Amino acid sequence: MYLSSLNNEKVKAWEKLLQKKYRDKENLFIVEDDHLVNEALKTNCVKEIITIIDQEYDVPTYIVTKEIMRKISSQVTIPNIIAICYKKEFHNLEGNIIILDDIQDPGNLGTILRSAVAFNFPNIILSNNSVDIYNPKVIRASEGMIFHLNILRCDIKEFLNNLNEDYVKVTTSVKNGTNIKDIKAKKYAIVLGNEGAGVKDEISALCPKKVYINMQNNCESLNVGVAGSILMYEVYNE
């Protein structure tokens, strides 16, 4: 289907996407460029495409100006194709988990998507204040990496409370922390905290386990993506 006119209802549909509030009501968000978009075709989640290229998918495709594609993209130089995709479902726990306790930054919730996927931490638990992990930034800096993980935004107090006695518990600690090394586990719950105030103290007391990322003393701390990384490149090579 070809669509022309920036006032279509389809378009402005599509626009409001772009914001938090609409993507959380219509259970949906955007999704730019070939390579997030052939990811996220691999998980069959793919509502439909929007193109400038005369091509068709095996989902409802719709072929735009570029005054459309400039409207709805998020990006400065526009993208030859953007997907709507369904928002992922939770389901059951499997493996080890990655939980965010009030994460701002998109760049580095993206870096840990990515490094969850390369490293085995399927499951992501994020705090109800943390960044949107729909958003443009974050999708982009996973490299659509999102597409293949269990993702959950809930109250991860309560989320620690009930979590299942297989998994070992674990957060950092710069004083009094362990080197991951030495904590041998069948399951990880990793918590990794806000990138200024770090994990909250009620948190932090709900994680028996606390660790450090050995490194020189001048160094004090590392960004909470880079650690976070390094923490599950740890746990991945045990």
Contents of the next structure:
Number of protein chains: 2
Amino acid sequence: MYLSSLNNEKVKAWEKLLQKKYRDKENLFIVEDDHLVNEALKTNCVKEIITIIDQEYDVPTYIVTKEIMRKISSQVTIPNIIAICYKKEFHNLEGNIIILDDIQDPGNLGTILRSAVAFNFPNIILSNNSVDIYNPKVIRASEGMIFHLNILRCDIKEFLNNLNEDYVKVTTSVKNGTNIKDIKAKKYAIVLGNEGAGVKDEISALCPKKVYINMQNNCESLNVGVAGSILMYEVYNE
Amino acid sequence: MYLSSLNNEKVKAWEKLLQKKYRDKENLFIVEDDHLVNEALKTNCVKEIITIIDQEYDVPTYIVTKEIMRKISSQVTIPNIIAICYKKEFHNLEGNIIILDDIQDPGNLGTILRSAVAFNFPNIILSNNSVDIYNPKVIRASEGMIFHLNILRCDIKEFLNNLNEDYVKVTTSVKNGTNIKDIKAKKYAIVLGNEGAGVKDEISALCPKKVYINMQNNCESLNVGVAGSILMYEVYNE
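Requested next: the structure of the form predicted in complex with a further copy of the same chain (the form predicted alone having been shown above).
To see the whole picture, the full complex is given below, headed by that same chain.
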């Protein structure tokens, strides 16, 4: 179907998906550019495709003007294609878990998602004050790995309290704790903190296992995406 | 000294430091906010301080209006303080080296600098097409770790060709190579590539040792800041 009017109701609805509140309300999000749209298509989560190129897909396809694309895209350089995707429903926990306590930077979150797939942590639990995982910048930084993850946004304190006892609840501590290399467990739930404030005390208190990453004293801390990735890497390669 | 005119020559000179070409010409760069300025002061690289708060430092201090601060800051929310810093001269190589082949994202570069200090890679060599290491976003993402590093921007092909044979030249390869865990050497020169294109073939050809990071097959690659950090982490903890 061809669309050329900026006032079309479809166009207005797509544009709203740039805002978290409408993504939440509609349970939809946008994915931009060929590479990411292809990743989305592989996982059958695409509701419709919007493109400026005259080409049809196996899902409802809208061929639009560059002006429309500019309006609905989050990017300065407009993409050739956008997919409107359904959020996947959270399913039962299987395997390791990453829990994020108020992570703020979209780039850091995207990086963590990418590493989570690389090191087999298929479950991502975000606190209610974390950046929206369906933010276009997060999707981009995840390099499409977001489609392979089981995602839940919730009260993480409650989540930790109700978590099955098979899981060893781990968080980082600069001052004391065990070298991550020396921990052995069957199932891990690793909590990572906010970029500035770290893990909140009340959340840290729910994690019996404190770990550290061995490094030089003159560096206070690592980037949270790096720290989280090294912890997952060690678990995967233990 | 108090300054209130936006037309003051000093103000104009400071503002120019937002551009790479003037940072290169003057051999100066700017550092914003208390935490980073304190890190800079510790390493004696501060030429002068500019602040909106009436306070003197051990270096020439300029107390300015918020309008001036807005003009010379790179940030949307203006800082209370900016330090104008001298770039450090590159000194002889001692210890491990990270070589960056056209890295583009300031956040990724800052993250790598932070991990380089954490895992004792004190030398950073950047290709001429890399993002400027003195870009304010890089400084911020480095969390001040930039002041602890020995930095050179140059033709990295030439650098690799002239590098002392004590160094084992390492780069990543997705297809083949050795697990980074299985490499033992005295001195490492690790080459990391561009976010999209990876390490250029002509640069990769100069690195006899190809390594990989063990991970799941469904993830094509890691963020370059994460990959570089894991390699350094493994070398530091081998």
